[in-house]
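Coming up is one lone chain in structure tokens, specifically the form predicted alone.
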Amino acid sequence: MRAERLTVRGFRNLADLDRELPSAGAALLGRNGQGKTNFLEALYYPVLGRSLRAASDAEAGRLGGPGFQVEVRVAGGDGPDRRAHAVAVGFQASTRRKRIAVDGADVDRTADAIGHWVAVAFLPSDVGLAAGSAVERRQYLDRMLSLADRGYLVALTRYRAALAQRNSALRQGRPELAQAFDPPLATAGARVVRGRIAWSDGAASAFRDALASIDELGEGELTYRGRSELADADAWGPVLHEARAADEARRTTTVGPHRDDVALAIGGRALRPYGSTGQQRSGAVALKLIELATLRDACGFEPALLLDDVFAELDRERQRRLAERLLTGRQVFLTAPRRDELPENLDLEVWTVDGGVVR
């Protein structure tokens, strides 16, 4: 999958632009704070209809501006749907309303736009996938599996809605009302758990192989941590009944996939509490490699790749290995402050970003 054109209006500090994109991608160079990451963020926005940096839509608009508009025009892919598409996201600051359109027609649900433009982004903060809290790993799972499987996205949306209503009733001290949301919570939650477990079964060996491919010493381990019985909707009733006292005391739902985690280890040592900075970075890179493979297998084409200053802390040999693994056979957009911080085997058109202007 390749983006052919990017149109941006009123987005962060970027000067308005409407330009063709190289089929192989581009390397964006410039000092910090000039807008390189903002360019990647704009390019990613139509993937899920939201920021890759977890920012709100209002924060993504130019300061004091009326809102923003981002559109990516995508070439026909090699998968089942070979048509070209245009995916646009707009936000109006005065009404705080977001508009998502595919080929010029508004869509009622974000889910209807997902899959027309698929990209994987890797930011320096993504080291939190290995070093951070369980929340970051759940967000990783939900983003990736939602792009790979529309059924997962639908179930996740329904689960979150039922969970929010159930938790609201618990906060109000209305346990009987909370129990009314148990059936939809169970049906959707079981589908979410099944999707995560199915992914983790294959990802365990992929995590080991990915670490080996980037020359990380020690065998990698990936394990899904959650109540596997909740993959069956019929198991939810007894589990929720058992947790009822805790739920009422804490005024929140204490069981379910919203509390699960993915445990990562290298050489038998858990990455989050015991891994070195280098090992945690390698673990995060391995998860991103798995994300690429998961989406490729699900969509039938190579997703585009957006890399924000990921080579800076790697030695030349690891830069070369990672570049060979990442930069072949897909469209890639990456950033760096200077040319000498890019891999020597890089063969991409070079652009500069200065004061929000892309040249």
Second form
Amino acid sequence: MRAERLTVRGFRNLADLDRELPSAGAALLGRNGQGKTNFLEALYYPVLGRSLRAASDAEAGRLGGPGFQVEVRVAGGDGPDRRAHAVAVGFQASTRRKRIAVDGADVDRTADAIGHWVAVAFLPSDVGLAAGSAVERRQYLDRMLSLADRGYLVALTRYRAALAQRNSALRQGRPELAQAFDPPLATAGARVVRGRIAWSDGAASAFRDALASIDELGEGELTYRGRSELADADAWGPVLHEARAADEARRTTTVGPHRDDVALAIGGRALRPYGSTGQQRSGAVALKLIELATLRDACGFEPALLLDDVFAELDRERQRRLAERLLTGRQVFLTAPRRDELPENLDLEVWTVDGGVVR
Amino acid sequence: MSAIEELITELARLPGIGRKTAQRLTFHLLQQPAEQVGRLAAALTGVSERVRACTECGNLTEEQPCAICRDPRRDPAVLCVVEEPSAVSVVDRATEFRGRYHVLGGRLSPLDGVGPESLRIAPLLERVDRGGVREVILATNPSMEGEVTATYIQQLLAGRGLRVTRLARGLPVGGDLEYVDGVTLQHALSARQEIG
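Follow the form predicted alone with the form predicted together with its partner chain, if you could.
Entire complex below, previous chain first.
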């Protein structure tokens, strides 16, 4: 999948831009703080209608500005219907309203815009996928599976809405009102758990293979950690009943996929507490390779790839291997502070980013 | 605050009206003859003074009970439960429904501080318990909260010997499949019906 044009207005520190994108992608060079990552963030915005950095819409607008507008025009040939599309996200600061449009027509639900522009982003902070808390791995799962599976996104949205209402009632000390939200919580939650378990069944061996392919010693293990019986909506009743005392005491919902995790290990040692920095980085790279493969399999085409300064910390040999694996056969946008930190033999147009201006 | 500023501020509070539109409306009103503006002001006062919730069904009315509740040709045995008064006129105009209504005044939403006691659920149960009701149609909105509200009421009505029904969800008539959103299509698929 290839983006052929990007239009950005009022976004972060970026000067308004409207430019053609090369079909192979581009390398963006520039000192820190000039806007390289902001460019990638803008490009990614229409993928899920939100920031890849988990920033709020208001934060993504230019400081003190009226809001922003980002539009990506996607070339035909890929995508659900192989037609060219334009996906736009607009945010108005005064009303705090966000509009997502496909081919100029507003969509009611984000789910209806998903899949028209598919990309995978890899940021330095993604090492948190292996080193960070369960929240980051759940975000990883939810982002990837929402793009791979529309039913998952619909269920996830509903699950979050039901969970927010249920938790609000629990906070108010009204368990009987909280219980009214159990039916949508169960049906939507079961669908979310099913989607995650189905993914982790295939991802276990993919994680092992991905780590081997980047020369990590020790076998990789990936397991979904959560209550797998909750994949069945009928199982929720007894489980929520059992958790009732805990829910009331802690004034929040204590069971469900919002508490689950993906356990990662290399050579039998859990990555988060015991992995070396290098192993944690490899674990994160492996998860990103799986994300690319998951989306490719689900969508039937290669997603675009956005790499934010991820080569800097690798030695030349690892850079070469990763570049070989990632940079061919798909559109790639990558950033680096200096040209000598780019992988060798990189065949991309080089742009510079200076003070928010992309040249 | 000047009179102009005050009007702009008040108009901008209305749903769907931003500050720019409020300004345009204000300057438009200022150009109108005084008696026309007076009629608008009187209409606004009249609405706020005379219109009340129907003591029986909760619909908006100037008389107690409302015209629908008084209409002897309407079937008192069938109650259509809706979230807001605006839904009454929508259902009434668009369908051949000739029963009576019950307006809840919202839907369950703890996030907005709305629990069952904030809705007209107790008056609904009273109406049912007074007898003469055979069927309750739950016509809350097809949102997550609307469905939760419907299920909540359905559980309260269980065991009262009533028929309790819910509006069907599916494809709009006269539409094109291509333009139906995915969620609706999924519902329509799961609730598909046998033909012939």
